[in-house]
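Coming up is one lone chain in structure tokens, specifically the form predicted alone.
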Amino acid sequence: MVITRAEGSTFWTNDGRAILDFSSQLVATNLGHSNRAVQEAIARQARELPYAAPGFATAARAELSEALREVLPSGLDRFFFSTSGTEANEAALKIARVAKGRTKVLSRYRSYHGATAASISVTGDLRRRASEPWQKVPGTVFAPDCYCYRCPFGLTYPSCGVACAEYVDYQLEHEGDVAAMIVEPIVGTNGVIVPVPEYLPRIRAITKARDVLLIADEVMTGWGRTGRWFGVDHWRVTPDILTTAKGVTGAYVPLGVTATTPALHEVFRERYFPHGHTYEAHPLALAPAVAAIGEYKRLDLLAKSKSDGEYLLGRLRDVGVRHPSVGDVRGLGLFAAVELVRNRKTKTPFNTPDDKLSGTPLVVEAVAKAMLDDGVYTMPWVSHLVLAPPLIVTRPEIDQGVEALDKALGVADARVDV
């Protein structure tokens, strides 16, 4: 499919179609298509000052630190700049274990975190397998999800007494060498699943009692996604490291940023730190994300991706509840997913990540084609859904999208077991 223009929550292909977007891309345009004032601000810097080496100082790098300070959690003020939300966790992690001079890390199963070599190896879905043998960096350790719906000690929230949380601080008491533990706040592509209230604030209380950084990928949940700046906001946890990019520049320019303490930061006033590269701090980059977070408060969109967020939930769960094939209906803001199931009562899932690695026809990609043969664009992922509409999505454009999907889910109904 070849795309040839879009604006606001549409795109245009070649032969004249118009798409609702209805996953903002990979989750990453959240400001729309074709907002002006990062278009302008693309322009201006391009004209003034279109690339410096990152040994420079530039007034586009100045601006966005000031202003990146006024939204990140309080204490996190010192920033690397890269190109991808995949390089910040590259800084993150090299960050992590240099200043620790420990080994490992502990991540989670259900989670991604990135491409290149080290996130990759600290990714726990099917990509690190399929890397594994030409790809992998030692040292990972993989903690349980906080994954209600699918729990894997077999419990009930809250009975449970979130032993996905309390197992992590075991692990951390006997696995030893242990530099930092990486987690998705809300698990992105794999599935938008929310954790408990009880678990990231336990988590924070248990890694700061193990001498461990804690790292937040906020790639897929930060700038307003979720209803709030970042997702850790909404359980008012600082980690020692925060990752983002996607819509830091409304995806307009590619950025990655990591961020982190003063503290961490004064370990390599001392200490070498070996990592860098020549777009490192790329002014082109950065005057963008001043415009971009403008638009965030100018338009509201974080009072706006909450309330639409819940108008979508709501909508979905409507809609759920009449598809045998629905299993679960989740998320937070303008951040949701439907899984999709073979069997409600027993939660079988219509494929698995093996499935997809070897190449099956995936019944929620059948789902997904339906959509857009509707003129709706979603991500598909295994076993799921990812709806995350920009954040400057209308009303009736959500219910467009609902509708879509509404009618698509008679693909996967047609295959549940009688």
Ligand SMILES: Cc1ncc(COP(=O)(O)O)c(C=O)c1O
Second form
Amino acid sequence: MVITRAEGSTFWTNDGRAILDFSSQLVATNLGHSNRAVQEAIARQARELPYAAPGFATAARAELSEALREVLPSGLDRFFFSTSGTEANEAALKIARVAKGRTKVLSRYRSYHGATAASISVTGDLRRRASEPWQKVPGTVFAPDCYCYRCPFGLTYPSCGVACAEYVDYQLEHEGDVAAMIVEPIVGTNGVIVPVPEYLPRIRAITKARDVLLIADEVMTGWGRTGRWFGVDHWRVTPDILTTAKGVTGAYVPLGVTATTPALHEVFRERYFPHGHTYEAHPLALAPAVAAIGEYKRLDLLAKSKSDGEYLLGRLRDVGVRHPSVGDVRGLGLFAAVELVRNRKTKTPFNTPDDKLSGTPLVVEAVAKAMLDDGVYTMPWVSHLVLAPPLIVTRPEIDQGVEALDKALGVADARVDV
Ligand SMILES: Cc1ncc(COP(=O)(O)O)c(C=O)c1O
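Structure of the form predicted together with the ligand (previous: the form predicted alone):
Shown next: the complete complex, the earlier chain at its head.
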């Protein structure tokens, strides 16, 4: 499909079709398409100083550092600027391993952390399995997911005692050589899985007590997506390293941010840390991020994400109960997932990661195709759809997206067990 232009929550194809963007492309264009303030910042920076090597200070770098200190959890005020979420995580993992002098990293199966060697090696989803034979950094240990709909222990919250968090304590007691644990505070592509309230505070306490760094991957959950600046803000958790990208510039320019503490920064005053890129702290990426942060504030998008998110989730739940193929509906802010099942009682999915790996056509992709034919774009993944419109979306647009889903679910309903 060829896209020629985009505005607000809509993009247009070369044959003139208007499509409602109900997944913000890759959960990235949080400000919507063609935000004027961000476009202007790019143009202004291109005229003033389009490039400077990373060893130099620039006004854009100083302004973004100041702006980030205002919105990140306090204490995270040292920054490394790269050009993607993948690179932000590569830097975070390297910082953690070098600072601690240890090799292992705890992650979770339902996760995605990036496409290059270290970040794909700590990724739990099927993309790691496809890359593993050629691209494997050793040292990943997987911890249990906090996924109540399919609890890995077969337990039920709250009588489970949040076993998924407690088991991490047991792992850290016995594993040895662990530098860090990396988590998406709310799992993104792999299901928009919101943890139970105790989970992240408990993971923070356990990692701190066992002298292991906590890395929060906020590439997808940052920038108002869940109704707060960052996912960790819901539980007042401060990680040792926070990574982000995507919405930091509204996704118009590639920028990754690795934020950390003065304590970790101090380690590298004494120790040479060879890490950087020609495009590190690129002025053309930093200036639009300053403008984007201004726009999140001016348009009050965090509050809007919260209230419109409640509306979206309510409407999705109403639709979900009427369709036998919907197993679970969940989300936080304008970030939701609808998980499809062949059988509601047994929770048997239509498709598995192995189906995706082998190229089997997926039911969820057929649903997404039916929505697209109806003028609404969404992101399908294995057995669920990720619904995450731009934060500037209007209520009538939310209704349009939900109604397209309602109609398209007939494709999946026709395939449930009878
Ligand atoms: C949670 C998370 N981390 C990391 C990444 C990788 O970011 P990028 O695609 O910008 O390299 C993604 C991409 O979707 C992501 O969702």
